[in-house]
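Single chain ahead, by itself, as structure tokens, in the form predicted on its own.
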Amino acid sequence: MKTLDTIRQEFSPLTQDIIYFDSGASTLTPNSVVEAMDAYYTQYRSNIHRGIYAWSQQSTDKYELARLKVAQFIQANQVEEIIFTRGTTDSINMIAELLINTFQKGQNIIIPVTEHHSNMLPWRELAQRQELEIRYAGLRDEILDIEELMGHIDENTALVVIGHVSNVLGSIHPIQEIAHKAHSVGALCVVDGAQSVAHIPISVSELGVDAYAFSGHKVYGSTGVGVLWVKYELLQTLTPSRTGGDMVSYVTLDTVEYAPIPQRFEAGTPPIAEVIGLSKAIDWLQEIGWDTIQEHEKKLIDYMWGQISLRPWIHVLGGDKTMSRIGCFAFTIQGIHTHDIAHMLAQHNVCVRAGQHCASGIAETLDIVGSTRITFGLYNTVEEIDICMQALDSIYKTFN
């Protein structure tokens, strides 16, 4: 069984004198994932699906095994529902492209103000092209107003898009309830799962959504790889938006026959090494187990709230400790700019994120410049929280 000490030893960057509290942007990558990707490049570097020689067969086998592991990881009904992309942003842009001719003029799309730009801008672009109405759901007590969101859904709603977890507020949204409401009026529900997959077990079938997207680099994998899960019944109705190599079965100068699902949606050479790395990252997470993962994160969250309670000058966005959240704490300190806080923390070797976190709707709604965000990974400790808090004490004294 892995312990916190053994987990930390699997991350080479942590041998440096650094506290990494920016896992919400990108988790660090365990050595075993890097080694799996290196093995591809140094032992059997080749393309997939095309070669009959041993290297290509090995690459293909590992690539398709990764698809199976991802399907099992998010409890998809069919392995064919898994499409590999370059990341969550690419996944959401792809599903928006695939759905563009599905909707009719005058219909509406529901978008919470909590959304990352990646789950807002593609839909705004689609709405402009198809002359659809955008309806924003706002905040109540600094978290998403679920009642308002539900109230926006009507017989003209074509689509509800929502993040499973807010990348700023850390709040976990009731996706199953929202998807059920969307489906009751014949609308689709698309979910950005970038912030959820490393923190809570996902079952897309139980959630009852139509599409779900996430990135490898937020789940202890590498950059450059993502997943788009789409319900198979919906996939069957969609025509590929991107064409080229490896997504066709047969082409003449006048005709084309697309490859079976999901290959028809993966045009060109995919991020093979990154997909293999994602497969290994899933193995690594499952070796630790969800019970251990969530127990550790709860320990960090509870300890963080305890430290914040001693410092009333720290205002955490997203409600109080009674709210259901992951290890994500975006905060403000009155009179100190968020970038100054992050810069001074960096001088203490504490890595955090500052700004609007690509979710400007939250900052606009709350009328703030931005926030400083601390996000936890499996490698973080309560001792690191202590050091960070001591640094914040020093910063606060400097300005007061």
Contents of the next structure:
Amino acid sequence: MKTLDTIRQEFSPLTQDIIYFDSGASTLTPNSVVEAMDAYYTQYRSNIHRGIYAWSQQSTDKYELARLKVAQFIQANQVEEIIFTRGTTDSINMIAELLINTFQKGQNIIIPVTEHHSNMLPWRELAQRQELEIRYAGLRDEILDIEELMGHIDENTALVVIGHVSNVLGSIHPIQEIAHKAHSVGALCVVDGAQSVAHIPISVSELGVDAYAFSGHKVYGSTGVGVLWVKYELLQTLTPSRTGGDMVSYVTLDTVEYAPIPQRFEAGTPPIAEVIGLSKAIDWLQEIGWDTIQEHEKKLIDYMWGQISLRPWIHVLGGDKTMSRIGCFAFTIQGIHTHDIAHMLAQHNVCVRAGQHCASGIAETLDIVGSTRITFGLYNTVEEIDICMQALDSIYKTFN
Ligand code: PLP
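Okay, that's the form predicted on its own, but what's the structure of the form predicted together with pyridoxal-5'-phosphate?
Entire complex below, previous chain first.
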């Protein structure tokens, strides 16, 4: 069984004197994932679905095995529901493109102010084109006001979009209830899972949503690959928005017959090595197991709260300790700019993110310039939290 020590040894960058508290932006990648991608490039580098030679067959097999692994990982009902993309942003843009003609003027779309720009701007664009009303759900006590969101849903609602977990507040949203309410009025529910997949087990079928998006690089895989899961019944009604090679069965100068689902939604050469890497990352996570993952994360979260409560000058956004959350703490310190905090932490070799975290609706609603964000990965330790807190103490002293 993997222990925390052995887990850390699997990440080459961690041999450096660095505390990496920015896994919310991008997790580090275990060596086994890098090796799987390297093997593709050094042993059987070839395109998929086309060649009838062994290398291409091997690439195709690995690529399609990855699809199966992803389907099992998020408990999809059918492997065909998995579409590989370039990342969450790409997935959400794609589902917005695919859905555009299903909406009509006068309908409304519900968007929480907490959304990452990736799950806000594509929908704003779509709303503008189809003349849909946008209804923003705001904050209460610095977290998403679920009651307000539910109250916005009515018979004219076409779509509810929501992040499973806020990338600023770390809050886990009640997706099942929201999807249920959306469906009760005939609306769709699209979920941004960028911040959830590495932290909580996902069952898209249990959640009862219509589409779910995530990125490989936030779940210990590489950059450049993502997943768009769409419920098969919905997928069957959609016409590909992107056309080109590999998504067709038959083309003449006058006619085209698209390939079966899901290949018809994957035009052009996909990120093959990255998909293979994602498959390995899922193996890696599953080897550790959700119990260990969640136990470790809870330990870090509890320890973090303990340290924060000793420092009343740290204000955690959405700082309700009882809230269901992942290891993500965005905070402000009165009188010190968020970028100064991050910059000074970097001088102590602590990597964090500062600013609005591509979710400017939160900063705008709270009327703050931004926040400093600490996010945990599986390799982080309580000792690292201690070092970070001591660094924050010295930063605070410098300004007070
Ligand atoms: N949605 C959320 C909640 C995120 O945290 C992020 C990345 O920070 C994204 C979407 C965008 O992901 P990507 O840049 O991988 O497309």
